[in-house]
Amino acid sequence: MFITLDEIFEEFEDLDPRDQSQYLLEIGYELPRFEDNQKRDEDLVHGCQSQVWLTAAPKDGAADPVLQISADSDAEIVRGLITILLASYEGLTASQVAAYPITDVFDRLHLRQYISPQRHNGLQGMVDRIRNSAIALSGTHSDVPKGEQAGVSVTVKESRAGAETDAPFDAESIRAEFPVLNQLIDGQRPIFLDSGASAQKPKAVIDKEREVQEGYFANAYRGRHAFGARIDEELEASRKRIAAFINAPSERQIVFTPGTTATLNMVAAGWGDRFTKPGDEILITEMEHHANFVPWQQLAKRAGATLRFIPLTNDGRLDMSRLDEVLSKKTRLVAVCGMSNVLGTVNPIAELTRAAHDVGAVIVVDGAQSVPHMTSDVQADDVDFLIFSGHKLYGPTGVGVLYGREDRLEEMEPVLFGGHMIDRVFKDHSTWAPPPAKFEAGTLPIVQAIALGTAVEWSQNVGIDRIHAHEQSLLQLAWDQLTAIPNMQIYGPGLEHRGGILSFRMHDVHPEDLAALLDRKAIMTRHGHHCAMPLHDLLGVSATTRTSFAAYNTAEDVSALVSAIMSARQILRRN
């Protein structure tokens, strides 16, 4: 090899991105070129932007032979990247190549974007081919997920719960970080108790969106220019932070989507349509948001399957003692919310997952309400799919997250087709890039996805466990005061089984009338069926009032709410 990996590291250490590109071109010029007769179709690794030819053969007759790799490209900068790969693999046996953490090399060189599924310049396929050849020659087995590019699976070990401190939770200081709450409405301080619908955004998130738009916006995974490279880095940093937040084994299992509703429909169509057949059963609950109800209802109709429901207890929890009545070998899929958007019920996801897997079923968790308010651990819970939205997690609208187990993402079919998710298009068929690109057709919600990473970082800095504890203290305070109001009924379980949501109704005050009077005092709640009509049918009411807490709410907010409710009862003259 004419240049060593150590020499490349030394040269790259002090280079800025433009100088790095120049250096890649320079070392690319020095790479030996294939003759025309060496550029055989069978050795071609297809890429959207460049072509790469590759051969990998044993150098000797040993049981674990040294791997002899030769490659060339029609793009000089890719030839520079090939040089880095060849230097990395120089002199290694097949088993060593199969286990080599090539992603570490590209991380150290700040060139990770070149070796991700999102960048199709031929390099991704080349690395996969090298690794597959090495595995075949050595007879080794690899546990590295497809799409990790001949490296080791990247498990992010940074803190997920976030800050750990004994200091009191200062909700007023946190509130000050939210510009929308630092204003007066008709001379009154706004009290926002509708975070279950959409949370407010801290200044850090707003500033991040502005930074991207004003500083370096470009389309993602497209341009080699400075803006494009920065966007790619920011997106992948966000993806990595989100993976850490839910303890995903790899950021390659994090797919950016338009939001929870769209993502649940993606799973219902992409996984459900492929694997659900007549006679199968789909198991959900009556407490589900319409977004985690209707897609499965429609899947059952399309597939000729039966939609079944886990019974609820009188206080609005899943009746796990009756699970065996509805869960069987016929169950293809279980779909359940992590936390009810009406009752606040926190469901036993790990227990449900074990039961579902015992009968061979897949579990889909709607984490729209749970992920923003409590620690989520997809590995401990062993869920197949977890889905949540950015806008409920102090982040922007228009972006959501699909986490999937590696095997489930491999099984699942894409439902949107076009740019970015393509591996290769032929006249009569097409092949797909590996996840997450497989499910990210077209232009991503780029600014929103980057700012979602900032929202996650903000939550981690405050501490998701501390946020949860604060919300539970407000929940206790509100429970104690609301239950003292005449004719008040709170729906759902006791405090030990719920998160920071209270839905209630007074027999002598309609929720819509109450909402109007609360709004006059700048107190913002939600009224109606909360996109959960079957649940309200079960409760025997058409509408409820919902208060949902977040990090920026205070004890004073609860007192103001209760006082306003008492005042509303007097105004409506129904007491």
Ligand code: PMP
Contents of the next structure:
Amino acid sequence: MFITLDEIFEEFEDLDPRDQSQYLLEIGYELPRFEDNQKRDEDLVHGCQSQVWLTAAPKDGAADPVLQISADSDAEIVRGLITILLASYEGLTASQVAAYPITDVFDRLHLRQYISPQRHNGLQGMVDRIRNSAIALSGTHSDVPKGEQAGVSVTVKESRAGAETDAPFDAESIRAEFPVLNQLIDGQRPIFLDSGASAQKPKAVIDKEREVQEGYFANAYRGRHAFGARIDEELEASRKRIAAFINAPSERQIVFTPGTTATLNMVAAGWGDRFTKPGDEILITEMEHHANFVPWQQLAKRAGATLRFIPLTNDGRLDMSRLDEVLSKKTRLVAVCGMSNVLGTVNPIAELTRAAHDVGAVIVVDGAQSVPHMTSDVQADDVDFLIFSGHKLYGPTGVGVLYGREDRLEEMEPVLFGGHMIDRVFKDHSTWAPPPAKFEAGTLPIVQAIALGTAVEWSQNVGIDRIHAHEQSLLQLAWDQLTAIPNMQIYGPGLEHRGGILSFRMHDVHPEDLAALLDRKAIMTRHGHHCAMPLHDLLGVSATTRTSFAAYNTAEDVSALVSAIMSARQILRRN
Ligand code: PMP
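Switching conditions: you have the form predicted alone, so give me the form predicted together with the ligand.
Let us now look at the entire complex, which starts with that chain.
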């Protein structure tokens, strides 16, 4: 490298912001340029305003190889930023690159003050690409013949669900991206096993919220000024990203809402009130969260319809062999969770949808627990509505998503009236804007909706399928150890039918007592009925302890949980 990071710091300190931009251009000129045949489409970094080609390859055959990063751009200022990146990562091994606090470098150089937020996104795109390559490379190349390594650029294939790589999942370095977990609580490492209630936020999401607030905040879809235009652009980019994430045919089918609860109520009122008639049936399950239970119960009351339930098997799955007993031409609507927030049961959505459509019913999927933890495909499953919350998906609170099939959104009535959702307002009546605006009356949770796009991008970069596989491996680990504890009852089905949630109870140990003892070891779980009282009635208990896993949990977390439960048993004298 022709310049070191220390030299860059030194130069920057003496310059005022305008001269710093000039200096970026100057160091950009010095960076070696790619030949035309090196500018390969597969090495293009997404999210950059200008074109950036970037490769990261192992320099040697070590298990944790030194990373050789090369990059070029068609914009000189970006070449300046690349120079800073290359100087920062110079000589580091893949695992060191993955763990390197690059934002500290950006902060020390005050980069945010003189590069546009869009450029900053591009810079983040480069950092993400390098980090993903580093994660993929750390410890994975020792068995590749040396000759084959030279010049191999790591391809972290991008798919809709995100990165596909054979590299081991490095939960520790993922955990390091979550500032709230990088602290000690009474001298102990926090172990957060309550992501089913709300997930923690990676730095990328927190930074995005700050970027919007500090860089270009304005109301959305209103101002034709620079800030307003930028906000609209960011919101639409987020909408598009979310659409791709769940494979929606169009971003016009993605409505920003306040969250799952509000959205389920919206659909019950907006679609349900219009189409449910006396004598109709609404089919739900006893494993539903109250948010996907009470709105339908109330709709049934208003409409003179009957609420019916798909029977459960003894191990807490939907008994599909008895679906015919409850699904008929009378069924107007089926509402079911993608994954139970208590039992962890993953429901057969595609099968349920086919059965619902066969009798002319629509299906509403409460994806609050499923969307953050497994690939969702609204077209393959053919669902009518899919609903989820941002805060369980590593995103902010206050924002959620309603996906609706185009015809369903057309026929659904808005339930909130006001600004933005109208087409024309006359003194005696009004007409509505097309979806999604029709369902987005008033001011949106703008910052949160934009940062939700970043959360989705973060999940895609890590890879939603990889997150799922990681959580399943933690589940297996926890399952094996917890089932070995005497008098331990785990609720719900075996591992092949569930996602990363485990609810349990030990004979004679109250979940609240256990939660308090776990908390003394900075192990955060949830206890209670988890907003699923009918399910707890069915299980015959008033409360359970719930542990729920996310991308940042580690095998060490599981071991700590198990040993804390063992010592809690002793303290509570139940051994
Ligand atoms: N459905 C399920 C399955 C849930 O787990 C939750 C959150 N616990 C909700 C709905 C409600 O989500 P929110 O609180 O974000 O509205």
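Positions refer to the first chain, counted from 1. This one's a predicted model, so the numbers in the text were calculated from it and none came from an experiment. Heads up, when I say rigid core I mean the largest set of C-alphas that superpose within 1.5 Å between the two forms.
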(message) So, superposing on the core, is the move of S542 at the CA at least 2 angstroms between these two forms?
(response) no
(request) Classify G91 as shifted (yes) or not shifted (no) between these two forms, where shifted means its C-alpha moves by 2 Å or more with the rigid core superposed. (result) yes
